[in-house]
Amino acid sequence: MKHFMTGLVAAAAITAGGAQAEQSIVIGHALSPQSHYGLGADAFIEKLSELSGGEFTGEQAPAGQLGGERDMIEGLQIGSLDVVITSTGPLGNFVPEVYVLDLPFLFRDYDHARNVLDGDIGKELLAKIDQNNLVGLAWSENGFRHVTNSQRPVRTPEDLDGLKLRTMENKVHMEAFSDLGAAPTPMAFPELFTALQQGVVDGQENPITVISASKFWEVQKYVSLTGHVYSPVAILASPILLDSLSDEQRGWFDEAAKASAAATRAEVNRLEDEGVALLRENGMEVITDIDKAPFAELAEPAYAIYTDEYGTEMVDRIKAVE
């Protein structure tokens, strides 16, 4: 397997009088090269390279090549990697304050969420991961998260009831999955396509962008379009990392970063466009006839987690944003 290099390092050119000509950087994430995610390291990359003039080069580590994201948010925090594209999932346990972008039927749809993280409420839950021992560099996207398993269509709370659904670790996903009837079970990502083939779990949830990008309808028969939560990426960088550059040096990165939300963003759209007939292509049962008010009702609870912690106030002003 090729050899990742993690934490910032020198490249093997060095000038005359001793200083480095190039660094390169390790962006990880737990998606494939040609996923969404990979489309965004690509993105960052590249523009990290044209705005520092070949200063900084970088390398993908995809497919939880170095761990599930929670453990690539651990390597941000001593320094062992330089950048990660995470889902929310994890963060909430470095980032509390995050769990309100977890909390279901939160957000009404695509341009709301954006609207929202590119905001003032964006603004300040980055300065909030930036307390943490990380740093925020933007929001990225994963899409509006859905329902799927190989045992039976959902299209009621009740098609729920005793699924072993694989879950992020995240304490708020879990307890509106309980609400709702399923067996929530939280695990890495990089462990779910085995655990779904060898039947440890009957299905999970994810956007379109990653159901297509993991190819899951090998093991998963039915795809219900429950679209329960939105999900947001974080972009990630190492705070040791940050604190070695110039002001200038970490305008490149804030720059790299709002590059590579775009693309993901925009292959979000793209793939929400185009997957689901993928999904059917590909011999899944897409289920679209579903009301969402019920399963809503039920995940209410789930808000208690937030807001018992913090209040209402982020839910009503996340609520409020046109």
Ligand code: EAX
Contents of the next structure:
Amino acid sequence: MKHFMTGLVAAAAITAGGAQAEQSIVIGHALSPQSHYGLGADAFIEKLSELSGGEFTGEQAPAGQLGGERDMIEGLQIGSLDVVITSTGPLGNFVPEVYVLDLPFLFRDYDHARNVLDGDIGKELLAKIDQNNLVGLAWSENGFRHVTNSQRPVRTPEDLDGLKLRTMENKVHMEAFSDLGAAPTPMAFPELFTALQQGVVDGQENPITVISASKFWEVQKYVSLTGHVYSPVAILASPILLDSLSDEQRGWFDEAAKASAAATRAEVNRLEDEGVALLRENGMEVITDIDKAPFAELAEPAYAIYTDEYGTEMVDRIKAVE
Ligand code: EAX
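Having displayed the form predicted on its own, please output the structure of the form predicted in complex with this ligand.
Every component of the complex follows; first up is the chain already shown.
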């Protein structure tokens, strides 16, 4: 992890109304500035700046400059970062109730996931985040995850057999992939490209958004549209920053997070439409004829990681959302 964390920088600025502190916030994320996260970070800053009349500005710390997603979440807790746009990959380590969202084959499609996250369940889970020395501002999106690898076309769980597959540092995902017969290797995202390049791992899984933003076609030949799990994104803030705000200022942050999620989802939509062609243009073999049923059946034991502790009620509630 590099050591140029800046956190909240307060700079004196003279405005028409007199002296006023202009606060520049730092938004950390794992991907490139042009990615769906980068667009979401820009939208956050633009909305915050607009609503606050320039009292707040901000900048991105993209591409894991401030560490992996777990490091960045820790940064929020100690106040060295202000806002983080992160997958739920490492979030269950901080807020175990959110593991429910990482269960394989839980969400049917994008509408289902977005309806759950924008509704009561999403609000309840944001409130759980708030109980763990973090602030959950809004749910945003990474997308449905697909398996890529350098070795062979994957069509069935048997094709995963023995494949060294990087997973997120998430025990639900690790369990699911070991149930599916792969050799799961948890790793922070900033290490992944090099690990693929050097053959430390054979494959990984991520949505089309991340595969294209990270140019994984340079190091991966095959992508299988397994859609095995939906990958939510949480827009998190530092409690140290948020506790210092007035209600009005806090409202600006909530609105900025909503604008950020909307911009990110729009980019996910675009890449869902155009991304497969983009992957092919860049030389990937895209395997689309996947029977998901055997994957879902084999990955089922991963549910126990959540349900052993919290029961099946939340799973049933999520499935019941239209
Ligand atoms: O949040 O770690 C991952 O694979 C994530 O999907 C990625 O960093 C984007």
